[in-house]
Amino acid sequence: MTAPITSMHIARTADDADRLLSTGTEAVPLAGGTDLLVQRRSGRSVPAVVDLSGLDGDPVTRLENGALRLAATASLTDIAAGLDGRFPALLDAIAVFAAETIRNRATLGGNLATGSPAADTVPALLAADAVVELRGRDRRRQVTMVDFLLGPRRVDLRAGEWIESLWLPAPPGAGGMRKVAGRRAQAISLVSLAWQWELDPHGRRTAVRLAMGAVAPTVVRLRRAEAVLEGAPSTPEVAAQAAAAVSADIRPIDDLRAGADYRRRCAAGLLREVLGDVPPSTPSTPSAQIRSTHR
């Protein structure tokens, strides 16, 4: 039997949230709550929660030099609307995130705080060099995405803290996100890839950023593949070299959804598809491809 939640507190302001989370009651911050039942059924005890969903604030704020600040407690639907076509990788990730009703409730902060290596929005945030902005009653701190992701279901979120926002530099000229899943909607990623880069007048990619989910204990940057692609001509040979380099940065496992060997082959093939080196997978592939439209 799932243990009951004994108390719920509603934060009306950010200061309210700081105070309620610092009372020593082991209360956890809650925004969308779409993963709460899943975690409790898996054995996690959640005796008390502090509901952050009523906090005011703009979902997306434009800063100097084109940077963005995204409210971690805003719904994914509101984040997507506020992006207004910018940041294509995150827009793609939100578009394939569960169902519309869940996107209306789920939040960026919630998806990030679960620490799932298969979280849909995290590869886009990692590829963008996002900075997680945390707060508690007596402190504020900023943590890079690389440092925030510690392992499966483990993130650098200390007692009494909650994710207030995410800071992102100016969106790139091109980007997107693609996931491979057991079906075309409402499915956990078997492998996911987010990318962003700029294209110079000769078609060479610069400022290349690649991040992959569900292939390691955390979402990971594909730094070897990035190095192969950076400033190189867009040729089949370069694409093949980049795909071969993917294996150095991933550590997939066998689980109920897919085998490690399948994930390795899928990861390399997914990057080659994104680079236009091979055509998209045929329907005979044992998993559905959910593709982006931003190239």
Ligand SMILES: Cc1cc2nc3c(=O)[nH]c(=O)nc-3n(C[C@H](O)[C@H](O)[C@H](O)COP(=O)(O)OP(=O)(O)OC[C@H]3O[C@@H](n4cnc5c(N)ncnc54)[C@H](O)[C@@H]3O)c2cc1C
Contents of the next structure:
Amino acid sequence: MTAPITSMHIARTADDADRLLSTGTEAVPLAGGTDLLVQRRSGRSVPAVVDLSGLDGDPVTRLENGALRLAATASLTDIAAGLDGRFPALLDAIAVFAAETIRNRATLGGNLATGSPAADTVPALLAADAVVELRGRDRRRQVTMVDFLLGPRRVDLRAGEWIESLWLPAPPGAGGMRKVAGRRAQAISLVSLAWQWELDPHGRRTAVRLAMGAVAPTVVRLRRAEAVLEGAPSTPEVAAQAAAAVSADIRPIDDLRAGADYRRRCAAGLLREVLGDVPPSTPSTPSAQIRSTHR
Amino acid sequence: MTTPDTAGTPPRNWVGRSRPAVEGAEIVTGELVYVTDRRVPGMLHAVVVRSTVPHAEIRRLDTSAATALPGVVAVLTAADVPVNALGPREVDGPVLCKTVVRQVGDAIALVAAEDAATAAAAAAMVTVDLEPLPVVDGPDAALDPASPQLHSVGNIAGRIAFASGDVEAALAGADLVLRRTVHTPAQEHLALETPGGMAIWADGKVTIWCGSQNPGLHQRKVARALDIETSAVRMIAGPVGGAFGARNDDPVPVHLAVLAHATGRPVHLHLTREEVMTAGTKRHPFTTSIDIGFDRSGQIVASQVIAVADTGPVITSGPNVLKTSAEMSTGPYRFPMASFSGTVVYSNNSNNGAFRGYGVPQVAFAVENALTEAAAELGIDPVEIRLRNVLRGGDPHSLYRHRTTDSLQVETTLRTAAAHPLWTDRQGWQAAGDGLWRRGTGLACAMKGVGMGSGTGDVARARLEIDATGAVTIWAGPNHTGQSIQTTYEQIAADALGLPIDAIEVRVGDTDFVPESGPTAASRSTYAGGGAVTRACAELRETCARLGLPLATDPAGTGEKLVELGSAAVEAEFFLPSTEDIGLIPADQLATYGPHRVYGACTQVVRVEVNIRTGELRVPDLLSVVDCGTAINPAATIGQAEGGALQGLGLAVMEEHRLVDGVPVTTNLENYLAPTIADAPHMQTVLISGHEDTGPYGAKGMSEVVVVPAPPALAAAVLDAVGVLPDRLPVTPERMLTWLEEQPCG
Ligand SMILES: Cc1cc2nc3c(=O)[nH]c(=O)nc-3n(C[C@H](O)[C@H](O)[C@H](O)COP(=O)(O)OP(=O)(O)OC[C@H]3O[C@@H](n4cnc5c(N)ncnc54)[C@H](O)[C@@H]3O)c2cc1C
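Switching forms now, from the form predicted on its own to the form predicted in complex with the ligand, please provide the structure.
Up next: the whole complex, starting with the chain shown before.
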């Protein structure tokens, strides 16, 4: 049986949150609760919480040069509305995230803080070179996404600290996110890929950023594939090379949802899909093509 | 969705017109008090202590610390159960394990306390010393003589075999012989409400509010365990939030009764999702092999099907499920010769039991896949090859040669599906796909028996009473387990009596009032229960006619007179009619094979899109064409068709209860995937017109057969899309990608 939460404080302001989280108790932040409550059911004891879901402020703030600041405690639904078409990779991620009811509660801060390698908003944030803006009583810190993600279920979040926002430079127009899962809603990613790049007049990709989820202890950048693609033309050969390079940047494991081997093959396949490396449609004629799956 | 009106000619007032479930408003507003919502003052809360290992000897069971915890009222073990048995045979299993546990989740002790938290704390304090035993983790291990024998009878729970000729000899003369093996997984029922309820012991009698598909059977199980008369047991088996077979074999009513009996207090027990996913029954996983021969024109020459099923640690429905597999191992086809041989084994895996479709989806997957492959091999259209072999109403069954009902219309379902745009536009659909998401269309058909089968003594009953105001109450079964069967019974009664439907109230599921009517199973409720209601109504009308009472025009006056005369109550029975010709089955073994007279049928068309880079699969459209005779309540029938099709699709593309060395690993809804509404295709259902002469107003059962075609139709659609015919369910992205890489399509 799940142990009860014995103390709950509601933070009205960011200063409130700083104070409530630094009282030396074991109080943990509660945002949407969509992960924390599930963790409690699986046995995590959470005696005290500080509810951050009521903090006000704009979900999305436009800064100079198109940079964006995203509130870590706003619901994903509000973030999507506030983005208004900017940052396509995050919009895609939110669109395939859980389902509407969960998106109305879940936050970026909660998604990041879980440290899950399969967290669906993280690839987009990592690919965008986002900076995590942390605060606590009398302190502020900015940490890059790469440094923030330490390992499975481990992030660089110190006692008394919480994630206030995410800052990112102007996302380019070309970008997106694809999630492969066992079903089309309420499912944990088997593999996910977020990308962004600029296309030059010659059809070459520059400023290529790729990040993949559920294939390593943390969400990872695909540095080698990025290097293959940077400045290269969009040809099937380049796509195949990039796909082949994915393997070196990922370390998938077998778990209940999928085998490591599938994750590798799917990771490469997903990149080829995203790069548009797809053969033309050749309608099959079953009588000629049939092959039973029996060996 | 527009719901068709099938009232027919002459038009009926109620039968054939869509009608909302009688408790529909209460369901959607959340007002309905389900059995697990029931609370009374002074009620105790119970928890089941369960085995954490698949197979072990119970060395020591210490309940003293738990018993001593303040607030704990009882900690019961096997020794506290008067007769520690869930059925008459050893293989039915105990109420509580005494010397050995045979699966993870086996019940060892029952704890009742003043509140739920104390009950849970006490349960954790029960010490069970388990000495692990070797695990029988499936059929291979079960059939290995070196493995532990799980019961005194060994590891074989049942076998059934039948042959109508020398199949091997016939196959030798065939133009095309396919020898194939398919695998279908264990599937969760996933009723929204998990098992549970409440029980009270008072004045030497126990009353249990708990979902049941067979209240009479649970009444007998409780009476056996408590060693009391069945008349001292009252099962009130509803309202319940779903069943799908899971409320057939469920021990929870017995656990509740034992707790109430021991404590003398009202007791509440409600299993968690994790608990039922660990300890509850599933659909039997099967390995099914088929050897089937065709001549050049696509006619089936002969088939031989061998099925091996795993029933887990206790027998539950194992052999009966296999019996239905045997009967449907020849699919909805007519051909000269067939054989079937099936074995169901015991293991330390999760217990498997009754599940909508009852052994048919597993064998149908083998049969329909073979038809799909043969069509491709022989260059015959998939519909055409089925039409060339289709079993028509009145034809002899291919395995048993018994006579099938005249109302069987597999052929019409096939022709209707084949004329539907989803099928006729399949080339256009495929061509409009891109290189990434390959498109295909597949079709499959099925039939399934209605009722328990010939020679099984299947009977349903109804009791009817009219009062002095002309209001009619009918107590009828089979019970309501989510499909709102009462609504259907009311529609039948209103037309049968010629009264407005508001004058009629149907009550189900209470053993003190409803005469024994057998289970809500085997697609029999509308057919058999409706048959009993029709007869009870006819009897009342006869009484009225004899006495010259104008029931339809003066119900109140008629009711008053009947009450006065002591003739206000009637009771009637409906016996499932046996097949008119039992064919090759020896008369004394009729019940062993239980061939059906009446069958429902269904053809489904499925569209898929397969991602060739990731193996993902989408199902945007599904058509069901259903042969159910008269649809008494068309909207409810379509609801059954849509739900059934989605349950079949779940089995096809994602559902799989998995175990590792006998330990269940898919024990919550995060890691056991079932379709969400986002995965549900756009569904269209066509109810073809038909009439089953032995059914109420021409109705027959359909709620299981609609599960059956979806997996093979999906497989056929995958073949059409990417040239690979899946032989193992579910078709996960991982499996799909592996198959694609073995057969690259670009
Ligand atoms: C049905 C269902 C479906 C789901 N589907 C998906 C999915 O598709 N993709 C996906 O990625 N996840 C999914 N999840 C997981 C979960 O919804 C996400 O991780 C979500 O982003 C968590 O956000 P939250 O605000 O609800 O976090 P909470 O549950 O409130 O908190 C999660 C953790 O983060 C900490 N935390 C929360 N906010 C902050 C903060 N501002 N600063 C520091 N620490 C903080 C909490 O202390 C806690 O440890 C799903 C969950 C459910 C129940």
